[in-house]
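In the form predicted alone, a lone chain appears below as structure tokens.
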Amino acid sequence: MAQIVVLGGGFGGVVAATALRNKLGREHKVILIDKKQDHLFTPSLLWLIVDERKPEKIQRDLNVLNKKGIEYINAEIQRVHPTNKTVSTSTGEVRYDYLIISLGAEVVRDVIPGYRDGINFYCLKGAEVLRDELKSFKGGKIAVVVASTPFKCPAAPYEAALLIDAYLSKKGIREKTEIAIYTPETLPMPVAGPVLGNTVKELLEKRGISFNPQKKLVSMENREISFEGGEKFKADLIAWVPPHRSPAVVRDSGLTNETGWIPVDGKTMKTQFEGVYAIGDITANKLPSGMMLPKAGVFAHGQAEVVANNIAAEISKTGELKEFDGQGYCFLEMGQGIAGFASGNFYAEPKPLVNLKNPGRLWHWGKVAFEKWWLWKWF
């Protein structure tokens, strides 16, 4: 019998369990540990944020994997423990044969004097409090901060700014706000490339919202926005992406290098230790340009079908194993039920290849589309 434990219930975490439970006999046994006991669909949070969505409609309890066979255990994982192939969590030791780490990355808000000043948008209760900010929201300057690089979902902090623009119109305090977006980047999502990039700064734009890039943030006391060269930006309405970090276990674990996520083969998800992979936000996965691979779930949902199936293959001694091809695609909500859809290939040399599809309502109930899918196909 092999035992198989993944860490985390998020998008690579729950599609590798399910992946591993659908392919090997019930004498294996497939582990998912979480401290959270609901699975967040996080793509919804921005629609949560402009009153589209309630938190119980984009949420799912992880109890029921145990339903598929898959054993859900909720604690707390304390460390890894990769020479002798176990997991110390807060019910006890857990033992593997295979071990997937899918715990995405974590924010760090306290590291930012003022921080209690701005809301960050990437957590379900960040959301809501943005959302009744919004409701209540009179007029005056919104600022769209990205606190620094890298961050998860590189697009969200532009689908944000433009769904706010949308909102507030519909509202009709349009003409009394004043959009601006701060990110330390020098294009929205620069791995993607210059035209993509220039593509959805043009958006912005015409929508009146400013970008303002290669802006460092150093503090947000009193609402009043820093930067590194003294630029200073006072708003009424702050809504940030905090810094991100790998969670306190892996780094305390010995599983990370130098840019403190853990490194992986780029193909497999292998890490330096035997039997052991990481999928999704938490990698470092270096580009043939020098670049790292955004931290987005597209990525952590591919990635863990293919360590799943070669696992798999190399448990049951069949099937073929595979090989992750760094494909990936992003839906870009604007409001007013329209999107754009940008996809393409990330590994292409020597940059990747990634063009976006002109703006529709297609592409939009494209996304709503997805996100029924998910939340019927993985529970």
Ligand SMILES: Cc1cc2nc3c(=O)[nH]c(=O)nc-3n(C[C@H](O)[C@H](O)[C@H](O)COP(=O)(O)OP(=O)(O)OC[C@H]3O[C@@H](n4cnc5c(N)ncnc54)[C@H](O)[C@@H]3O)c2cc1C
Second form
Amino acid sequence: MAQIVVLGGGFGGVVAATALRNKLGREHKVILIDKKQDHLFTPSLLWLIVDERKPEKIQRDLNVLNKKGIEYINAEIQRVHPTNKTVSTSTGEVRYDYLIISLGAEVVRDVIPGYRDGINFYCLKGAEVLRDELKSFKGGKIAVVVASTPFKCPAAPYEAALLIDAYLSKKGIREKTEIAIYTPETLPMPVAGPVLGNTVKELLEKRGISFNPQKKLVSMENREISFEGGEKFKADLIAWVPPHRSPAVVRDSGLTNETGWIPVDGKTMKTQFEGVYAIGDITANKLPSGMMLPKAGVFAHGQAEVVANNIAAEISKTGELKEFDGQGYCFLEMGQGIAGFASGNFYAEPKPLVNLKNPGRLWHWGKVAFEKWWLWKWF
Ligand SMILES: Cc1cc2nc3c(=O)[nH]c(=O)nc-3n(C[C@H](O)[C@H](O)[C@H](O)COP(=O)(O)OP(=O)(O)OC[C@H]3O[C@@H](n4cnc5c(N)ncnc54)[C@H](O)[C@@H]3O)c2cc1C
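Switching from the form predicted alone: structure of the form predicted together with the named molecule?
In what comes next, the whole complex appears, and the chain from above leads the way.
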């Protein structure tokens, strides 16, 4: 009997555990550990901030996994011991034969002076605060600020700005509002190349949203946002993406490299430790272009399927091994009932080959359908 332990019940973890459960006989045990009790479908946070979703509609209880034959442990993971193949948690020690780490990226707010003046819409609580602030907003200056790279979902800050624009237009106060994006990036979604980046930039400009690239955030005290070099912007409302880092447990366990993330083989998602795989946002996955694979659920999902397939093939000694091929896609929600759709091969050489389909209603409904499918498929 093999015991496979999956760390994290987010995008990668839930897919990996479910795929393993479906592929392996019940004599093998699949365990999933997460400190949270609910799985959150993060892409819908963007609809939540403009009051188009309710929190309970975009979350699922991880206890449902128990009914599918996956043992879900609600605990804080405190240490990974790859040499003796155990994991320490707040509820005890767990042994593994195979370990899949999908612990994601965490945000760290208090490294920026005045961080309390910004609303972190990358979590449920912050998204709800932003929704309430937007509801009572009467006009003024709104800043969407990306503190640093890398950050999850390279499209999300741009989607947030476009959705806020559409929401305020509907409310009839767009004319009284200035919306500005500040980011350290050179272009939106730079890993996807300059054609896509410039298209998104033009889309923003058409909607009267100013795009301010190469701005390194220093502080936001009293809603006065300061950037390296001395530039300032006094905002009435700040929606921000705080700096990201890997969870302390993987750094303390010596699993990360100089990037602060877990290095992996980009095709097999194997780490340097025997039987230990890492997938999703927690990985440092260098592309042929020298840039890193973006942190997005679509990659966590694809990598989870590959890892689950390969572990099951190794245990059952049947089936073919697979490799993750770098394919990815993303809906770019724009409000007004329309969205764009970017897709391509991020492992292409010498650089990713990604294109953006013309925005339209079809892609918006595609994203809605994907949300429904995700919450049905895995829960
Ligand atoms: C606003 C927003 C919109 C997004 N939109 C999209 C999109 O449209 N498309 C897309 O592809 N991606 C999108 N993403 C990105 C996507 O959410 C992430 O890339 C994806 O969730 C990564 O999956 P993961 O399994 O690596 O980590 P996560 O899904 O973050 O899961 C990590 C899990 O580990 C748990 N955990 C962490 N540390 C511990 C610990 N010490 N002990 C116990 N449990 C722990 C956490 O509770 C969490 O449940 C979006 C993200 C945001 C914030």
